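Let's start with one chain on its own, the form predicted on its own, as structure tokens.
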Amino acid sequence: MKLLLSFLLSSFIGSLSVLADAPQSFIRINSTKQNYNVTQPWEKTAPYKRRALGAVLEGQRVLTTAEVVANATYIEFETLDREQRAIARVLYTDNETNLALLEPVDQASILKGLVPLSLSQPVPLGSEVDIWQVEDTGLPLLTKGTLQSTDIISSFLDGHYFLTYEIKASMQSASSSYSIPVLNEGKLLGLLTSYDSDDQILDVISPEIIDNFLRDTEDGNYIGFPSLGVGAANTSDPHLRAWLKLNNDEGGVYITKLAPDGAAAKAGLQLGDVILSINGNALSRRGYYTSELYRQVYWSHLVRGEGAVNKAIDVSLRRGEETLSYEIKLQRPIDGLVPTDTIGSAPRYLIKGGLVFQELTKSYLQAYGEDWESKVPLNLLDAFAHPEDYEQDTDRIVFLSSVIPTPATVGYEFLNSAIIEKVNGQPIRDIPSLIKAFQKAELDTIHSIELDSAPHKIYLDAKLSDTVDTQLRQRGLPALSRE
């Protein structure tokens, strides 16, 4: 019995020491948030709030998710006893992987004492990981759990899909658990971005995805995550394998779309082309590579996770019955036509006579909620999905997105979603042309607008629709234009 209460004693007091060396690496941060309104993007939506556990690092240095500081307008850091707070700012930040890079505005405070952690190696399939969070009242909670699988997720910008550690674990409520660091024998494996407490699985962004966002970090100049300019789909097709004469033993990815100033149409791949094997990874029919550590990782890894901007990958690839093989130098994704990312960023638009007029992004098109690509007006939806359509004339969709019902906007109420060709007589490229446009009337008494719809050209009274911007203006309208 003796023996017994020691080793019990003894395994209940190092258990205790993990719970007070762990949390020394560790902040609170909390951020209020406020959002831009897209469908009236003169105004912000309510404010809110976020909380999450960061981690420190080297350098005075904190580490968490971009989704807890996006549209911050206030952000600071708080200790775990709740005693002491202090300004914070956003050093960098990725929306593509879901991280950003924080300091104290007060270089020598409120970090001061803390153990700064280093980053982890990645784990194999069933390592056992901890996982951190921090009560209200200071008391650490540290759950184990096992991970279990890995898969290439989009955590937070829609559309940009990064290796995640998926880890069986069963987490208590707790607070600052928005995002929170899970380490591996105490250094950083990672962050937490989603759990799911049905399945008791929580996503968290792998250590590959951090490291090199932080190498990235360390000579002042963010450039971000590469891309290899292209939409690729599988091959597991029999009818497809056959119009392509793949063999029964090859596998590869076929492109279905290529960006025109991308990495791969610079280096000379085509429509059609199968891509076999990156960097000797041979690719499955659906895409997939064996990994030492995780089994089957998907093929975009070897592009965005294991590849920098200017560091060139070796692509086998089969074009009709030929085996081709392309040095290709990865690169930034070029912004296109309807911007995907325009997180933080305040929208551009105009509003004249009761016209408001918006430039087409991403997020606009989301506004229209789940399954939106069968919601939104199919000539937004065609510039979004076919924008080397419009390329050659615009720089930025520009729409007519409502219609505040005016003086000068009588008979127009129905209007909307038509995309703004000229105005003026002055080809329209965005929100800034739109405005230099609108500074010259026909005859100066008139304004014509062309749209790409019917009824494909309408008309502003230039005088009265001054008179209606000035009324607007006085009823509280915090502002006409952002360009």
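As the structure is a computational prediction, the values presented were derived from the model and not from experiment. For the two forms, the rigid core is made up of the largest set of C-alpha atoms that agree within 1.5 Å on superposition. Numbering follows the first chain given and starts at 1. Compared with the form predicted in complex with the partner chain:
- Here E370 counts as shifted, since its C-alpha moves by at least 2 Å between these two forms after the core is aligned.
- With the core held fixed between these two forms, D211 has its Cα displaced by under 2 Å.
- Annotation: Cα of D382 displaced by at least 2 Å between these two forms, core superposition.
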Given for the second form:
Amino acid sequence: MKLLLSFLLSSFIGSLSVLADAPQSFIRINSTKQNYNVTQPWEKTAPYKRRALGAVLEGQRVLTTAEVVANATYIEFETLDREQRAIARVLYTDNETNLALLEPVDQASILKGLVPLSLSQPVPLGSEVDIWQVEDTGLPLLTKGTLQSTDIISSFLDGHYFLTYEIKASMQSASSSYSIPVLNEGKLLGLLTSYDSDDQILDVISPEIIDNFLRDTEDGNYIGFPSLGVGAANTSDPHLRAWLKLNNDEGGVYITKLAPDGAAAKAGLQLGDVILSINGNALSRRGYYTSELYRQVYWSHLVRGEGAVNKAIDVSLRRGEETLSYEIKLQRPIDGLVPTDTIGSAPRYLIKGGLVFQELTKSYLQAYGEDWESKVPLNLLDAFAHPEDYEQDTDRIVFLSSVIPTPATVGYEFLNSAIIEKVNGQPIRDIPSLIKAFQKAELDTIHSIELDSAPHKIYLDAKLSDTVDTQLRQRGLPALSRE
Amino acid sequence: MIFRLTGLLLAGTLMCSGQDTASDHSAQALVSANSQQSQSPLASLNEEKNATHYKSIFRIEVASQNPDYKTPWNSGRFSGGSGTGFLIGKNRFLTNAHVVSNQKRVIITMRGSSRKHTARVVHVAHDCDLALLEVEDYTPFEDLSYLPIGEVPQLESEVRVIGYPVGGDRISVTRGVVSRIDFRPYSHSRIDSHLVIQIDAAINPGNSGGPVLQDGKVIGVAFQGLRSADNTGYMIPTPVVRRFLQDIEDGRYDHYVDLGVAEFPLHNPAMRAIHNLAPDAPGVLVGAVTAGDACDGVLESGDILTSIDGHQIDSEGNVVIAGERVKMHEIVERKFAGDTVELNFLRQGSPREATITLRAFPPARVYAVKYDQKPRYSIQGGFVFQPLDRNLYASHRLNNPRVRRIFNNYLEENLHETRKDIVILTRVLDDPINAQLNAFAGNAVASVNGVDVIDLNHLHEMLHPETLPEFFEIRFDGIQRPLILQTTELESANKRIAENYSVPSPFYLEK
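Can you give me the structure for the form predicted in complex with the partner chain, which would complement the form predicted on its own we have just seen?
First the chain shown before, then all remaining chains and molecules of the complex.
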């Protein structure tokens, strides 16, 4: 009992002592967000709010995470004491790295008196860092943490992995819990993206990534982070090593996927190649290279974190018996058949006579809820998992997402999720081509629609579906298509 | 009178089609027994008669051994249960297939007796959940009467369910009313649907296989209940029972046969206009035709099926039989492999007709739960390979979307023509030889050293050649990276794995 008391006392005193030198460099961000309704793509779902703490930078700019401003309909700054507010706007946002840069719409005084933070250099493992939160009352709240390790993590947009600091700290929940600044010796080290209270581990966007993001914004023309366009597996399996004739002292990663038109494919890399080193950094069997600061870092950081679009990297690889060198000019990742980054973009759709057509996106599949992979229609899941089998025929997977019961869709009520191949004899590559194909009925007064599954061909009365379209608009659908 | 008439009708059916086999005798026996019993005048049911019935209804105790698809080399789980069965002819006991599934020992006990009579399964039909048993020594049963098989009862008519359900040792009787006659799924195999009669008397575990009686005749075999509703029980009606008895007359049970056609309703006005169909014109659209099944090469997707065996088909695929509107597939329900079906259809608007011959189509059974079969498998280097079927799908978590798609579209995409089995690497028995290769489990094997896999036997042969290649290069559906297995230490590894994991045999291949 006594022990506990003294502990509480000391921590209380500890907090008090730091309050005095809390940096005057934070501002609250209140954002109102609204997502598109993927099952009824002509409308949006109910709005909701997110509160975050932004880090003030030079030039009246505020850094936060992309998650805070994604799909936002309204963003405002608010002083820590909640006395003042001002409308904010997004300058740049990057869903891959989960970073966003904001500024006040009207260059008003809301940021006046705040001290811009400069960016900290990367710090070695074991460094102590400051995590800043703000109580509802406006009192700053400091938690000390230790940089325990680094990892390659996707914090917002699935499939995009960037260098992330793993910081050990025991935090309390406070208001403005999205995007919390992490400082090192008064300089901005990173932004917190998630906190695991069981393990007491924080994921923090690393200073390298923040630095690259800010540099990219400097010339006013934001490009984004580079990609190599490969998927790779480790080579620790001895059978695979023997088969590939890898020497015992070699590591390397085995290429299992090549994005068509990606940087690696363009440069001539092939499936089955083994990447031995990048820019002189030898890769281990599990794909790690040695870093002075962080000991071991996964190879993808050499591309996505240290590389830049249009800059080349040197890759040494093993193909059969040969060791080859390639200079590969990096480029932006290419949006695949099923786009993953649809955040903030309105889904394209067409409603014809009550048939609702959409383009397949990952967010559509995710709308099936937790465990969506076991719930979504199998044909759509297969197209998502194996786009390479569909790519030659189409640019987007256009499918029948639902059937609104109307006089024109009688008998079609249970036709769901079929992929559309042709309409009125014209191949369908995306929603715009579908809209065009519906403009003139092939069979005079009847539209024909070819599907990838039984019954393979259905028909729609052109005149009747036009009438239905008019009625649907009267029933409150704001628009029957979006390109 | 009614009694006799039914008996004669039954005899007629049996004698027409069972022309050449030994089991004709039992069919005769059944008939003669029925007519003998029907000597009694049209007396209303009385105590004495009930007691006679009760004597021909038995408790069936079964000890079973259920294979474990997770560890197919193991003997499986020993368990047991009990159900009901009844005498329909000389040494012919009818019960449900699910009562005797995976049986290793079957015992029949009579009402009011403790004596256990050893029985065996003569025929079992998992697709309609019926089985025929016989006892080793029939002498003690000689004096018992056979329960006659009746017709489909009227809606709202009263029936009695008799059997040995849970809740006591003695015979139990419940009464109910016929509340629905419908075409419904049979839960035993999961994929078969036949005629079902619903009654408002509960059917409980142990009732299975017992007779449902009306006016002293069997009008159904109690077989399943409904978890989500009280007081509903289901029975297998006599047309299904008769079909089973007719099928086994040649000494063998062949499966139900199918058209192999998926229809699509022709309700849509544009759909009807494009096919020049008047509002009241008959016909349903052929959506898909299963390759290798009865209609393959005759019907095409896009045809309009207008009649089947002279019965006009409506826009939803229904026909009218005996005043009842039923699915057109019910026409085929009552037929057998080798029987023919007359089809009338429209192709591009012009009328055509064809006669198809129904045939057994084993690939369709991939979706049926299997019983009475030892699971097939082959193990090499600790990699356990098993053919994909309903049992396997239920016992392993197969998350790979490609595997799920292959299973789901096995018939629709005609995969059965090139891949008799979809072979899955279900498990890796960890050993130094396969360390780090665990992640491949759950995928479908596409090829071995460049040769596409046809079935489990084919894979087994390729993985056990006379002289081992230096490497096996195993490729999986939807996965770029191959599984490489260096064969140098395979032999010693196999020995070690068999010992460590107690695998008595590295494969079981018979179908």
